[in-house]
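In structure tokens, the next block holds one chain alone, the form predicted alone.
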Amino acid sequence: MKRLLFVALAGMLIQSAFAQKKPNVVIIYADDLGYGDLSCYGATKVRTPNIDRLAKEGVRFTNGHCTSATCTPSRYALITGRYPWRQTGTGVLPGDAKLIVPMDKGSVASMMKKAGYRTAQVGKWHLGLGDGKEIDWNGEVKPSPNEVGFDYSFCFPATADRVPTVFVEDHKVLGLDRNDPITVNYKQKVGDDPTGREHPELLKMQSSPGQGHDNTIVNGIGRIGYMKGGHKARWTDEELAYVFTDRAEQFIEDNRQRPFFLYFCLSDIHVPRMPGTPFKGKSGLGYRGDAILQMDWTVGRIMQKLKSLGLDKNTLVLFTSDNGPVLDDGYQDEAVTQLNGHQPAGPLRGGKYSAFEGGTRVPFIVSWPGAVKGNQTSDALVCQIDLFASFARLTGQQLADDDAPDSFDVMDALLGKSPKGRAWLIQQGGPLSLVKGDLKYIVPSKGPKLLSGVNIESGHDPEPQLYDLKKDIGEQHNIAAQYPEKVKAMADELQRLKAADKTRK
């Protein structure tokens, strides 16, 4: 009998050190998250000791970037490899948005998917569903993230100040009444609902005047767009977190025995903030602060379950953000007032929506205790979109001509090898930016210098702007005047890799 035991489990063992032969990797995206935000970037005012406890076990770039300064660009340039000012239609999108992620080109998830991983995607999506027609809430939602790669997908649709406020699970929308269905408008009220504009009185948060957020109430929150029906499917801002950590924790449960890519999208510090009751009060900083002290709490969460999977060495974690920082985003929730000192970007200028770095030089973090040395700092220029190539190396696969044609491999940067990334990254803020070595060039733009509905600098200005991010990582010192030629270089070789069908080589 032990024998037959001793044999049993040997046979496990063997089939678990053969499934795991390829790292797991765990991608954690927060939401609105500025480079000044964490502890391990400098915070003093607020502490994330499970996100500085994954810096501290890898490696923390000071030089590392989403594409672009909003999140729908952003999210699609890390997905599929290519810029986003290259397709039309890949703004902010609202929540009934098709999608606009091609199904008929490789995505970071289907090529991982080709490689033997389990695929999942958990949190927001914001990437549209559907084929363009008015989505049926009420029957399957296709196409999906589920079209696009992923085996699983648990997802609410746009961002939590959207409506609908449901969660998708694959193609379904979760806890939908039959006798209640759900219709969405964003262009006229449907339904009897209450609206944040015309019963304020019954709102627990209030909206920011003029910016949208005033239509269906939800949980005495206004959203953007209109809702009816949907009643017992519609989550609480309060639960967010948790339902998307159980989930994101059941996935690895359920795939501990084989290979598994995880795209994790928190949604914690984007508004509504509205963080769950343990952490409301504790951060001092409002619920903006007290929202980043929910989001470490997640972190640890996927920390310790792959710890007691046995997995932790063997899984590659990356946390990133979608773009920088913005306080006063639609709802008066006390995170200008109760900022106290707190810098969301640290040195940086600008923000969400800017032009400047602090639009899109982000926290990136990259962890696997298995195969990367802990406690470095890398300033290597690196950026999400490059993940496509990057993890295509990583599990051994030949990209394909048209797969992933912005994306360079930036494996050995990412994992502490070597201290170079890539050469240049074109940056989306409001006008485009190349960053090259050391110089930032921002083209000549129209348009307000301050967002005054965020109070965050836009990067507009009709001349054209140099800067010298070695020496002025604030941006302050526009050096264009100086050395015009080096102006008219940057300004040729943007408009080159513009008109360049791909830029990967």
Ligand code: NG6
Contents of the next structure:
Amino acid sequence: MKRLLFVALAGMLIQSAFAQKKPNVVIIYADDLGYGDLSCYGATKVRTPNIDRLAKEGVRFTNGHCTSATCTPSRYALITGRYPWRQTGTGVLPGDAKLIVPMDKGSVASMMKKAGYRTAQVGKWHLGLGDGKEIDWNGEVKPSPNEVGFDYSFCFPATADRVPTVFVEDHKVLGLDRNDPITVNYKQKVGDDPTGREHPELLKMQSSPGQGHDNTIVNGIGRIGYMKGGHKARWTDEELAYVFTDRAEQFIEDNRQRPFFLYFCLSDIHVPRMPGTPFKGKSGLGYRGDAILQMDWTVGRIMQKLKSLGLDKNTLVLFTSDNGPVLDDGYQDEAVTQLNGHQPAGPLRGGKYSAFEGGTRVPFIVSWPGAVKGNQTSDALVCQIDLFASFARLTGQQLADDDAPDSFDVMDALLGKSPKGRAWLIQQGGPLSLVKGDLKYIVPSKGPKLLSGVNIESGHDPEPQLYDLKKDIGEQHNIAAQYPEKVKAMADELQRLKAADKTRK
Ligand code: NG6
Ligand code: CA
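Would you mind giving the form predicted together with the named molecule, to go alongside the form predicted alone above?
Below: every chain and molecule of the assembly, starting with the one above.
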């Protein structure tokens, strides 16, 4: 009997030691951060010591990607493991859009939950809320991240420049005052709050002409869309990073004794850039540079939190961005005038919204001090769409047949154990591109070559484009005319991959 008890106890101990061993996973997802925006990626005009340290403790990828050159589709791909262009309605969403993540399929979060992880989403969501009927911001906001795998969610619905400018915590608007109910409208003005168009003199930061951002004024900033009510619940932009970081830290602390998965989506460095007072004016590059410093501070806080709880060795931290950089994205915040020679996309052409590499090649860093050797640089082709299948392997799970149809297991590359990532990737700027080996093919498309508001080259061209990224990372020399057979082969392959329901083997 005693012996049996001993065996059972020993078994339980081994099991719990094993359970402890499951690494925590933290994704820190920056918004609109470019390939050249960090000092560990070559920036010299701005310094990011905390993120540089993260890179030093792990692997810094030179060929890491989001799927798309804007936010909503990239996030859709990360969460679902499915290319966003397979589903209509995955473009940049307004703040009153319905949830676009399918609830009848697995998400990276529900998969981690199945593996025994406690899961959370903190920060910008931008994948819609509710079921398509008008959202009742004064009641239950549902479905939300909670319905697609997150045990805990603390988000704002869309972007910082879109109404409603409130936090939603597990189905409820935080700090709601019943006597001041919220109404949101993207078509016409609601309520009596002044708009940026009517009252530009009330703005603390002017909107850029011709780019919208001149509807309801909240905290002295004109937004996209109109809102009424909810005055006490509205956020203060200067506090966003602090509020989100506090929630993320709290979640880590609350779950320090069990494996957790945190999808931490920063509002930095998206517009309106309105950093907290400690960072204002600190970079010398205007508020965009200041927001980079604030973002780096946030990363430092998370690293410090993990360390203080003794979790740093057993936590995989992934830092990346949802799309490439933009300077003037709707506000006159001196991002252009104070650029000071800084190169947000580094050596890459284009930026946010673009089919060129600047749109989708982003900072991508993995650290896991207990399992990953530090000081590594990897040229493996990896994409955020691959996290679903990769984390499934990390946590010892089989994917259901129709889960994550475009996600490849690149875990060995992510851990710096293999120089090989995926063999090819479809990227989405305006037009789609196929990257395979050193070559990149951009589908011919109609549209302006220069997106004039944001001053970014779109990648649109009525002629096919082919670039050798190994020799020409800046995509300056279109070699399509020299290699018509390669163009044809890549165009055919892209067609075939698009037509398949699934590209995962
Ligand atoms: C664009 C907005 C831009 C930004 C972007 C979304 C205009 C003219 N521009 O439509 O300011 O909000 O949407 O950015 O409205 S993202 O990073 O969330 O994709
Ligand atoms: Ca973005």
